[in-house]
Amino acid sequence: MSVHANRDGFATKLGVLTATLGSAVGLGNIWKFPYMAGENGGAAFLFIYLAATIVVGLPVMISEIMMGRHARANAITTWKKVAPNNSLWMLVGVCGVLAAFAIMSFYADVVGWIFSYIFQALSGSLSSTDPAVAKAAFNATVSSPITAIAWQWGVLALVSVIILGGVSKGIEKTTKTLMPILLVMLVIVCIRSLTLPKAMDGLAFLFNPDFSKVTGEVVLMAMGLAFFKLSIGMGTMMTYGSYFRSDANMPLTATRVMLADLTISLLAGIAIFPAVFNYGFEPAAGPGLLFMTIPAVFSSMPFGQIFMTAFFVLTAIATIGAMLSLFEVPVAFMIEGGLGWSRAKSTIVTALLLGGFGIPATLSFSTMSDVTLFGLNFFDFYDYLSSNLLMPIGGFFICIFAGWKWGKERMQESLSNNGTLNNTMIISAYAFIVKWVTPLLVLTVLLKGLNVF
């Protein structure tokens, strides 16, 4: 059943995997996850993160995909179909669309900075071993209103062109090309990083197990990371699920995405930290690592300009897959959610709205740095609204619906592809976890994000 008889979808099983993986992979894989692992117990943190993913991330992801494929509709219309007698459930879909929109409103800025850095790396303007030079370059990139807005709109234009191509010829074709390139480039940079004299210091930072660092705070951090890194609670997996082939093995695909996402995160750590430690730099999280430390590190090694450029290219690739899935959420709603617009009109309107709402976030580092909402500049407000409120609220109610309202019989039918898959034990485990375990853990993540404790 579909909203339109000729509704587009993913054409191949590989396309299903690469598009879903592209949605999950993003900036967090490149700088946030490796740093958090190294700072919080190395291999000990990896173990906790993996456990958290199994009981927090995967159940929500499978639930979203399952409901989306069943309804064959966008993130809001899906709720109308799975809960036709209670319109309040539709508000969960609204949360997802708003979360995707809020994320895009500031995420496009960061992606714009990354694309800017590709050209700066190519020109040689970042080639200095002094982090202060990189810091000055970063400040110049984000503090110029016209330049920053131009890069933001350029990114939105690029993503719009791909979205205009549709699901199979746009999103699927792009991610099937970009994901293998990302993997190959990561491996090349890893090999170069591992040949450095003090590479083992970086690997020790990343992998040495230190259980003394594992505290309740670290466990909560791992749960939050598992939830956010898989692009759940923002309508993306529900929308992509609606494009899944009818023969797609949803639990297996979700597990493969989770493992591939983790692999890319670890490869990013192997690419970054041996070089960071070899040249005596301090590891740092966030923009400090990505935009200030990395240029200085790569400038220190032979052929550094080439590897620095390659690194920012692969970082840009990682962000594009996530951008596509986020962008598709409001576009799919505009096409199917009662508006009946064409893909072209929906894409253009979404891009213009994002461009407009993104301007305050872009200017948060220059002319609007003193303008705040609830004590936060617009960039941080959009981040807080999506990450701390909309996503965990959406994830919590998705679990409640899947575990308590969907029903074991319908769950069995959906996840076994009408009995064609022999995965009864997996479905039983999922049913138990999504009903009794995941909602409590997601609620804990939500309360932690709201600083309740």
Contents of the next structure:
Amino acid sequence: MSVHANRDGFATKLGVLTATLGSAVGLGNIWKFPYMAGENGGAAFLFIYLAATIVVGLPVMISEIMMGRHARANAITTWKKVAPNNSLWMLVGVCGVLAAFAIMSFYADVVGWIFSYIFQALSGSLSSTDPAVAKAAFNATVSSPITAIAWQWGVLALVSVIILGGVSKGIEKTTKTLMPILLVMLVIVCIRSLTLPKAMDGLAFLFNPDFSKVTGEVVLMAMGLAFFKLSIGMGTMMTYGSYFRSDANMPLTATRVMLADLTISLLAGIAIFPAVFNYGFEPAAGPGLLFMTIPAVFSSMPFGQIFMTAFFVLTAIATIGAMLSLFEVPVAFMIEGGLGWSRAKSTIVTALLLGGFGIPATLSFSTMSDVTLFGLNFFDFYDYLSSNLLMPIGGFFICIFAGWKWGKERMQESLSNNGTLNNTMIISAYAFIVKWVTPLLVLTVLLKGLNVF
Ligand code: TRP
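For the form predicted in complex with tryptophan (TRP) instead of the form predicted alone, what are the coordinates?
Let us now look at the entire complex, which starts with that chain.
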């Protein structure tokens, strides 16, 4: 007990919410979700995504938080504590820590581009309505090895400094300050976009329900997105759960995070598409949308440079909270998992490892573009490894453990805070879904990721 008595954690209920939401909100909201929704049936996709978060996302998230808070330990030690008799379960935690490294290695690269874009937007070099100029700017940003690595390392250094501050004084304080700023900036850009003459075309792209576009593939995509969006399947939520206050309502917090995260994704779509359509641009996918279409779109509007800069600043803010949660996974393990390192040492070692692993991802766009693993360049390999393999595998075993090993009684006990919360019905629904529904769905996503069908 003595170790836990002075273990750092989130000090306030608001902090529990902002930190967890900060983890969920990231690149997924700003460039993945809006585009996927627009392409795959608009409101019909929203509907599928909502269903996916309820039957896949939330159960895994609640399970992770529940186990982490129970064990009050990092993503690996938690398994040791909840499954003391079978050390194989610990492998799930090991996969999680590996996944954190894999995700961070390409995520920090993209975040580096975003930070570089803030300064390019400020300097005016992105102020052109010609997509060719935007394309050249993007190519220059990603293909200069030294500059791209410098930005990536700068981002890692910034995140390290916050992580060094600890859980309550670093992560919690930062997300409490940044999340409201993100929301205000996003709403301002939304208002600008919505007041453009042809804003309705963009809203139609995002919201017109088209159920004919919903195929089995789209459903699987929505489930995969729910995983990435809610930062589940690799121990992030377990680690954060271990910092939850004992009086925090876990199912309610998870639901609020899911709904707030969805709201932010929709606001991102509302900020982007009305402007895109108003100025006659094509909605693009992936990097093209964020780094080529958006600069050209904002350059088309009055005071566009200000809105463009604001947009990249708010994207950067969104990614910081996500990176903090990824970074904390290995750091928490190094501090407690038998190594007994200080937070400072763990942070520095994690940053150095990420700096190293990140290099081949960054160089995938320049000197190492021909170097492949299993037919993928390093950037895509890290993405594939984490999103298609490690996260669904982790999610599957988390559900199996929570649903089949943890037991209904312990579930009731933890999720109701020893009977102080009146949520028996919700717990019963969760217990059923996590046992019978979620594992099957996650398995389908996993088999699909392995190209089994
Ligand atoms: N949820 C974040 C996003 O949407 C990404 C992220 C942060 C993440 N932590 C994670 C994804 C852990 C998977 C696992 O951008």
